[in-house]
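Form predicted on its own, single chain, as structure tokens, below.
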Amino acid sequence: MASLMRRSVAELVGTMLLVYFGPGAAAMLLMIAARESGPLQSLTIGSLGGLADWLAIGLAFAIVITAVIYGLGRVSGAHINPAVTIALLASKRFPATDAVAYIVAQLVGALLGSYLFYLSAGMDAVTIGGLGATAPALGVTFWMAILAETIGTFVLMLIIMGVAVDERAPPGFAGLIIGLTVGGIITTIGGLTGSSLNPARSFGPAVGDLLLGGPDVMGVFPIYIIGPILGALIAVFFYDWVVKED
């Protein structure tokens, strides 16, 4: 097994790529829409409503997650998500010291990913695209958003348990199946919450916007901590219960 330092760097780089390409795709859609029809009223991906928009964003996430899992999974397991790390820790599959290092690396990587996208796309990525920050759509309450994020992350973690954690899973398919699952979830609930499923994914753009003068979404950031962590925890314990051999 690679050293904790190397595994943490892999988590940092993997999460950085996730946030650069995933939220980056959302920011690009907002920037393109603004160029075509003038500045948007809202500067978060809650502004996007068309199914085609969310399908495109979901595809971007699916591709980058698949790439990161196949590229770095053998080094760190490619958690690239604090909710996944916390769920594995809670189910005694991952040591606490490693979990802390992973989560710090994921958060730093997420912030770097947002900053690198800003450097690539310019200030419009912040002021118009909001760096792809997540926020509930109009009419979606705080608790509705938490429920959607909980359900979405439950599905994601359930798939991770079945195809990546369970030793009985057929080898070689985890990256593809997990990536496609994320893409499908985003297509379905993206129009409600932005479909984070990942506290780090929301942390990078939210803090990046705060530092660079973009929209302030920190007031809704707890949604993207509570929902994903709760969904991942329910999934890991449900999986252990339902597949337990009597």
Contents of the next structure:
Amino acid sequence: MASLMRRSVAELVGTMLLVYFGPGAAAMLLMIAARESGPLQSLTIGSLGGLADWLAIGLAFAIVITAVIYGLGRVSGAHINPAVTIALLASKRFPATDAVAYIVAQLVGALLGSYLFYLSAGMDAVTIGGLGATAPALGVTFWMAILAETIGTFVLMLIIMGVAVDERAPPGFAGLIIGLTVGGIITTIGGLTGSSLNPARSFGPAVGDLLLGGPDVMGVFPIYIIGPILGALIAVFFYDWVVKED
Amino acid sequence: MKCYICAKEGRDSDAVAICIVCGMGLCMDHAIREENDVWEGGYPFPAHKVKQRLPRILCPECAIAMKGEK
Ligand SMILES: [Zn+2]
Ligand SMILES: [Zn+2]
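Having looked at the form predicted on its own, could you now put up the form predicted in complex with the partner chain?
First the chain shown before, then all remaining chains and molecules of the complex.
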């Protein structure tokens, strides 16, 4: 097994790529919409193509997640998501010292991903795109958003258990199936919460916006800590319970 | 059992091993023993090399067929 140092670097790079390409796609969509309709218009994702906007963003996430899992999964496990790391820790599948290092690496990597996207796309990515930060849509309350994030991450963690953690899972499919699952979840709940499913994915753009002068979304950040961690925890314990042989 | 290769060359030597692929009996001179790494784990856990390597015995023909001339 690679050293904790190397594995943490793998988590950092994996999460960096996730945040560059996933939230980057969301920021890109807003920048294109602004070009089409003028920056004074109040822009939301969906104004260009409705649900297809979210499908496009979901696909960007799906593809980068698939790439990272196949690219780095053997090195670190490619959690690239503190909620996944915490769920594996809570179910005694992952050691605590490693989990702390992984989560720090994921957060740093996420911030780096947002910063690299800003360097690639310029100030519009921050002021118009908000670096792809997550915030609930108009009319979606704090608790509604937590519920949607919990359910979304429940599905993500459940599929990780079924397609990868379970010894009976067919080998080789994890990356493809997990990527597509995230893409599907984003298509449905993207319009509600931005569909983070991942505290690190929300952390990078939120802090990036704070540092670079984008929209202030720190007030809603707790949604993206509580919802994903809760959903992932429910999923592991539900899975362990439901597959038990009587 | 006798060594198949030695038998073809007109010699008579006892086999000490069997090729795992084609099943021919092999004497000490003709048996190729190699050890392969075994990996455990993988997504969402880091993969790690199992301490014990997995031995296997091949005849010269199968060894070439499986791994190329070099
Ligand atoms: Zn053989
Ligand atoms: Zn022989």
